[in-house]
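Shown next as structure tokens: one chain only, the form predicted alone.
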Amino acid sequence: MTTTVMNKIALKNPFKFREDEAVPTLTPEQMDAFGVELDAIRARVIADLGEVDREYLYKIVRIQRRCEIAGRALFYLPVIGWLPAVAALSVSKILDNMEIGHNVMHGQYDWLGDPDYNSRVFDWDTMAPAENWKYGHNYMHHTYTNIVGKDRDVGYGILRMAEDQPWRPYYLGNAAYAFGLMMLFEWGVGVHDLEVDELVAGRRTWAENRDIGARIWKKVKKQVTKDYIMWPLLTGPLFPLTFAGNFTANIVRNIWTFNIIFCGHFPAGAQTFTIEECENETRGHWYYRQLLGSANISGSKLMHVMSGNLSHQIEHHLFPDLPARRYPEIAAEIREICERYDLPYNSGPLHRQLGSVFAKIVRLSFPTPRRKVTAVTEVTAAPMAA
């Protein structure tokens, strides 16, 4: 079998990124076989779901609730408890956002039959209304992952995160916009589906946003009332400290989630795609795009739990409806399949992935240098199993 290699491009740039290197593609037959192998993994895991997965979810929920109770209680002891209170509440919010909310709303636990953890009714402790998020994330992002012009998570409408996004002077502020988005990430995700950039460009109308905006307004009122009025009032004269504690816990959660999510799609080596490249896409090519457009973060079990197992972003994008706790156990198998098909498996420690993300944000602040095509080559693919 042969593998056709895309145009190999030499980029005269002080920053050398792996996405500038050649990326192997597969023949149609290889694509089909690749898809069949991944479908088999998904079917096997689904057949094995059961009590262990149920107990894992309930255990995480118990830990999250205990952390929140501890945090709320410690706000009554500001002299010795403010920092521990913020820490406990931050952990609670991160678990609620990542390992519980994100994964439950993906439908990963719909099979339980537990109405409290069904994706149709579950809502989480952030500004983003569940219904809006499920359309913008579950459908748009996971269907059109890293397709520039289709996946609005490529830059979130305010950043330049791919060279295929035309440069304009506005992007000189790329790093500043990214910092602002990181600090206010729950707000950014909350208003994401308004597509403000499309409104400004005249390609979207306010009428199209009426229902989306109504849901956002309802959720914002609920969150602001809870975090900045109700809970502070319940601590009486400690209102300012509790207010500040809730605000700080939300910021901590925002910073953590921003960094985990950006490391999942924008570190060195993560690929973007054009709309034309994905026309008439087969099941195998969809898997191939999810693989190349995602990246993992290596680390401890605690780090994986706190990331909602989105540290296994590759496995999540291949199988978004499988319980995330299953991703670590199938990661080695996915990596082995990638090696047989001579496909890259992008994984690295947090500091390395994060460093390359921020380098990319800075680099794409400026116009992309002209590329020089040096060769078009063919190579023999690595031997594959049938």
Contents of the next structure:
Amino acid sequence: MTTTVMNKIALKNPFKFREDEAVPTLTPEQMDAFGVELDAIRARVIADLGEVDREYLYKIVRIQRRCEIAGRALFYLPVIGWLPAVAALSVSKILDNMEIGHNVMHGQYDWLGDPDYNSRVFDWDTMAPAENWKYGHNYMHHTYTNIVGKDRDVGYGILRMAEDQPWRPYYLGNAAYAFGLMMLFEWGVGVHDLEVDELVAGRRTWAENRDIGARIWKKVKKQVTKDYIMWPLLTGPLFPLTFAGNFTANIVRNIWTFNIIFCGHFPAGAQTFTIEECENETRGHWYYRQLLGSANISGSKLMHVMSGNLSHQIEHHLFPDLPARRYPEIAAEIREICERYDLPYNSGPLHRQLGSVFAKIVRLSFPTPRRKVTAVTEVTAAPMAA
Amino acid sequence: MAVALGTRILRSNAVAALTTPHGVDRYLKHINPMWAAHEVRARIVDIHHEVDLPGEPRVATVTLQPTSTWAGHRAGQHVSVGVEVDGTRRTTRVFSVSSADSKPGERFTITVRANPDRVPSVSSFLAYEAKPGQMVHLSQAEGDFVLPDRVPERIVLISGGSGITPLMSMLRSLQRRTHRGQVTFLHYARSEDHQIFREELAGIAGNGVDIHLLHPEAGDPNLSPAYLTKLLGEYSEIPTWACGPAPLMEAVKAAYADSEALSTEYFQPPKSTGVAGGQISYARTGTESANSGETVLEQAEAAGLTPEFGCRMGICFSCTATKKSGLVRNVLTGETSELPDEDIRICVSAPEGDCVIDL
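Taking the form predicted alone as the starting point, write out the structure of the form predicted together with the partner chain.
After this comes the whole thing, all chains and molecules, with the earlier chain placed first.
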């Protein structure tokens, strides 16, 4: 028994806008079977977790700490040391934020029992305080992934990233805002949880933000003191060079993380959902929504490590609390399951996914023409049984 | 001097500001595992088998060289020891220190009996698998079961089985402090062969220390008011420290009634005294089971969950979880609480009636 009416979402031309294509659907029975298959993969990986995962995390941490120490030290070598120092510090911050921080704060390593890498304790080298981020990201974004109006990562409250967000003249600046957000990404993530747009709209009160704001202020003070006062001061007369170096490393990290994260949910083909579609959602539908709302980046092992394995955004969204180093090994299986259920598995090299994201940013800065009634509505209304 | 200055610098606000958000210890340990500014770790320097009978769990004394951050301990206190038992997951258990009072950074020993019933077992790891040179994670010494600074003229120490360890620490400290009063030490073991510290105790005997090693299975008297009276006369006002398994502790408490002269320490948590009835629900996993009156930790494990835990006796807070609603009784103190969204130590909390736990 199979059913589905769908158009394979081919990504041959990323600049062709494809959100109006039919969303592939499954029958409730298929949805359940799909969920059971994914649950089985999860259970198998959890049973297999052990020393190799621990050693991997510790190895990445060792590399990150060494890069950081090397970066801080190289600023003492004027001129020839500056560029290597910025490079080492950028790598340190990227590893700290992605393969270590993001993943540890998802609870991926809580099972180690090591308080240094426990999601309740860990904090990362960026402006966003762990506690705020864990709520907005682990809870709101991972639970309500790509549900317009619920998942605040759809547009981050400033961009128009889905057609379902009604157009306003404000969005004419979509590309400019995206560029600004990219450069200031760590600040953007830091203040994300204040939901300033909701505040302006009067749907949120200052009182609700008091604790969140206090945590941001405390963290920002520490981060600024470290990178822009203490370490530069320690290099004495080289203060301006060290200051500029730390600033550059933070910007490099911002650009890289912004790009990786935007490739995760916004390339052509990644779907958004309405609140109504997701009411009384089953386990299978949750997995289905995570799959359709995410996109992978193909590439080398180094690319995967430097992106915290978020290049496997699909696997991450299906199993956010499995150690990310396991995503590559299960990716082939997920892809095979998708093929059997005739579901799209959105993956492409970085340049293609990025091109597609930026095309979308530009396209959505203008009003979206009224859509034709597509097969989607027909399918959801009356799934065909074959 | 140099060490103290180094430590002061490493603990300074300036170093904290330079190493935020991770803290200086997470950099130091990559250079040398014995370097620390705040955390306490130790290197195992020696493992000595105290009792090693065929077919019996081994008892071993482990000598630990702590980092300079170890603040020292008072005789009778205990310490949490964390090890990666299967090379992967850190497991933490609490052990009494068995050596005399230690000063900051000084070596000390713990004496452990392997507990093969519990997997993973820190005690079995230390007794059978650990090797000198390995690192363990420590807490600072904790606990109020200690001798006062001015030790009374006449004191009584009572222990059973491996409950001897904190009292051995006290005895050793008294020897070192050249206590001139009278000490009576009663220890219950299964047989002479099971006796921990046998030779050292033989050496201590005399000189104001009166040692009675009792083996009830071989016909020696059990602890009773009559026996204590025969040995000590009017005993109930003599300052007494007692540590051992639950049956011995019940006998000691009964013999001393409400006397304030008695201080006790269980080395096993008392059996839970919760009340069965109602449902216990686990919010995160959606599991549910009938409340058996046992501790939340035991019930959760019986229901197939694997909550985090450490000491299993209410000391280390590893198992802290949020109780969403319901009334729980602390099995150590008998206190009850029914605040919603309250953090509880599930190893010593037993629900009475319906209860929802975020596990």
